[in-house]
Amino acid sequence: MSLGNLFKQLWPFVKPYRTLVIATLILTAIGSFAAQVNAIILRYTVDHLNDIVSKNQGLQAGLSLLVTISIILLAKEIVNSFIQFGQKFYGEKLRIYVSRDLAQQVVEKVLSYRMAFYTSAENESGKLQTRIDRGIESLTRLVQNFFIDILPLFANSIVALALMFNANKYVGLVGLCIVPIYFYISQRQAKKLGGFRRRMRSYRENKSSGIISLIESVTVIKSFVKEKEESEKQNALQLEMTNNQMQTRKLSFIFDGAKNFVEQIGIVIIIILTAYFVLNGSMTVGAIMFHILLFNNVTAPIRQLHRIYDEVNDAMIYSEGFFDIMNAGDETERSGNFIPGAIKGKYELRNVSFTYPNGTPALHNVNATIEAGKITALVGLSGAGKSTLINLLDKFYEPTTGEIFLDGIDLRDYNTKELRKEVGLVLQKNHIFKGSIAENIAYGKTHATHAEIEEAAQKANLHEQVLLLPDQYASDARLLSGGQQQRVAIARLFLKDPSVIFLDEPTASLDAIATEQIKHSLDAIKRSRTVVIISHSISQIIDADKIVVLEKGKVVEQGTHEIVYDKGGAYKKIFDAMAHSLNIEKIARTLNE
């Protein structure tokens, strides 16, 4: 990310606020001239005082001079106060607005990407969060500093340099020659530190991701007494970060020392040169102070250059990751133009294969038909590709090869948003959002009435449990038990009332009685709908109109329960294992007694 490219990427976010930019530029121009007043007044004061003293005019003449310069300097400070306030206020206002727009834009972008984007190892939640946070922080700080620090400083420097040349071209040349040397050193510093800064970005992303992983896995860590090992992993990362930081600071101090040396050499040359011109009579004593103050105005941005370079380089480095997220156009979820009127729900998979973005193959040449208005059960061992198949049917992913048709139309041609309005999904572990139980149930139908929410909760056998809570439907949904949260997800399904339902272990988190209750509720909503279910529950599988058996990403058997079971293949082994795990024989004897 070059500086030019960075500003090109950033400009669309600044452009809407160009009025603020213009106002800041005008104030900067005025301020750059006001900054030179001290040097001009000092020169005038020293020369006139020298004349007064040499002519022995006394205190009266000196008082008149002091009153005049006091009024001028006071007026300048008043004007300068308004200028600085305007620059800082407009710069901060611009920073806040750009920060808001960047944050909103990246949220909209992230939400528009397909699932493959999130399964990439480079896009883990912790890494994405670090890239977004650090990117927005560094970019908005760059915008603010550009208008509050960089522009005023360099405008002051240019005006001061012009005044130096106007007063004495030789002194002006000294100031002009020092600047490129200082810039060269700063550029070398930036180049040397670039690698260290990129490594630091990677360390911070890994650290953030690691901490999130620790919090999510704390129960497992404690149960296996692995606190020490996990702490050592984090300590190793911290040591690498510390070493990288020390190397960065060491190089910074070396280059800062070199830049300070160059600046001081410039001041020495200015003093010697102006003293020479005073001695040969071509320059007044006041001009010495005049040129030194102007040279300070020239070198002011140079003294700040290391900080500016640090922040610019931070912005360039962190903007790479940030704009990678913003510009991941090939990751945008694809959507067709076909808007279905009503979906019947007949899926046809033709030679479908799928490989995850990380290279893991999941499905191989799958051919299957899911009949409309029927219940289809996907059966197979863990890793067989059942959940992957549902992800393809719900258009979270697209097949690597092959085609999927829904009601005779290629699934790629469907408008994704309109399609998903007709599809319901209940997972083994469903996400509960921050908010009340009512808000979570109504997530799929925001404008649902309270009566509709209660009805959905009743169908999911959740209503009576909610009434026992102090705040009832206003209670925080995240405080519910795992089984209750699963019922919230099922209640969402009832409220959405979709044409197609995907159930991925919908009763896995529920106890036996709750499972039976939910089964009856699901049986009610399954009628006249296309249902695809993944379950290790015998009752759920037996009720299916069709069973599709997957093994290592391939369809090995399909048909009704009786037909597939009689084949004596993979399905029979899985079904028998389920039955034995339930100790069916003992259960049957108990029931017969």
The other form holds:
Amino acid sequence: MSLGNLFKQLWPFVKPYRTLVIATLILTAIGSFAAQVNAIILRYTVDHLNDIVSKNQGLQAGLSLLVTISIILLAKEIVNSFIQFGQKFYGEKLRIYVSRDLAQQVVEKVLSYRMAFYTSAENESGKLQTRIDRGIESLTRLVQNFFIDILPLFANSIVALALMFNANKYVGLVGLCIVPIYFYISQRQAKKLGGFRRRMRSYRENKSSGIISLIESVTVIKSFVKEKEESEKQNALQLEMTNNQMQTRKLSFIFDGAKNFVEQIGIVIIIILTAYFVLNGSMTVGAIMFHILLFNNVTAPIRQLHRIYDEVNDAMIYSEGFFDIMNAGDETERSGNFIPGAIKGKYELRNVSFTYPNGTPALHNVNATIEAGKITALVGLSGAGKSTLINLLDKFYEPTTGEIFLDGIDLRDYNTKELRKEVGLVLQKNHIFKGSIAENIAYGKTHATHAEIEEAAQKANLHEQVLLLPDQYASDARLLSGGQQQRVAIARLFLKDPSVIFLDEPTASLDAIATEQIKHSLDAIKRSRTVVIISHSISQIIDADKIVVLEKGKVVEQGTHEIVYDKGGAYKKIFDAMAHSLNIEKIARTLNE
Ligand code: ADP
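Moving from the form predicted alone, what structure would you give for the form predicted together with adenosine-5'-diphosphate (ADP)?
What follows is the whole complex; the chain from before opens it.
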């Protein structure tokens, strides 16, 4: 990303704070003039002292001079502190506000994207987080650099240079000539050090993650007696890091030395030049101090140039990833205009095929019907496409080809948010948010009363167990057992009260007892709704009114349990295998004894 492009992208975030920018700029301009006062006063003082001494006027004459300059310098310092405070404060305010807006906007953007965005490999949550953090950090640093660091320094530098030219064009030229040399050295320094700095950062990351993985794997390390090898690996990393560190320091010292040398040469030339003008009578002695101080003001900002150069470079690198996320406009979730009233829940899939964004084909020419108000079980081996089908019915993805109709209307035409209000989803593991049980249940309905929350928990067979906890509904929900967490998810759905429910292996991660306990909650939530369930539990499959059998992304059989079973095909095979694995005969014998 080029610097121009970067500013163009950043501008919309800075624009709302135009007045802050203008205020900062005005203060910067005033500050840059105030910064030259010392040089002017010094020249004035030296010249007058010189005058007084040469006229042998003594202390009395000098006193009024000292009083005058003290008052001027004091007044200037007072004004300067206000300017500096204002300038830093407004600059910082701008930086904080811009950073807040960037962070908020990226959250809003990311939440508006469709499922394919999150599942694509390049948007793994860890990578997204890093890109967003780095992007915001370097962008805000850029704003800060520009308004708080660079601009005032450069404004100082330019005013000082102008004053030098005003005093004498040769002196001005010396000041001006130093600038490109400085620029060149700083640029080389930034280029050379940039690589080292980046390597240093990755060493640090590796090193800290090294400790984490060591601790995580400490049981294995100890049981294989690999302590020595592991410590040697760390040592190698440490050595490389130390080398890198030494190189960085060495280079820094060399470049800093070079810059210092150039600066001193500049000062010497200015002294000689000014002394020449003093001697030939065209300048007073005070000019020497005046020029040296001005020259100092010219070089001060460019001494920091390599740091600024580096940070701008960083901003250009990191902001690219950040703005890619911000501008992924075609990833926005699609939505139609149709706002459903009550949904009955009859889904018809016509020639639906679907391929995941990464190119994995998951469904092929699927034709199936989900009856309204009935329970449909999706059966098939793992990887057959059952969850994918639910993803399509929930509009998380759109079919690659073919259509899905809900109550006779194309799913694409539905307003996505309104549609999802009528649809509930229980997964194998449902996310429990940080917070109390009550808050977690109320996620299904904001502003639910406590009575409503309790009622939902009762329906989900959770209420009694919550009452046993020390803090009851205020207890931390993440401390609940797996089965209880599933019931929190079901209670959420009771509050939401959707007409269609998708259950994707709701008991798969639970043990037998928890599965048995949760069965009643599931039975309750299924009542009088359209239900699509994926399950490996034979009892949940038998309960279904209709079975849809999937094999390698195709629907191979569909109908009632009896009809499909009698076909003697894929379903029979799966069903028999499930039944045999239960070892029903032995179970029956045990139960009869
Ligand atoms: P099932 O639910 O029947 O076990 P899935 O619907 O999860 O099967 O998977 C069907 C196919 O789609 C599999 O080949 C799986 O690897 C692939 N798949 C599932 N999710 C994704 C995804 N997010 N990205 C790419 N491929 C996926």
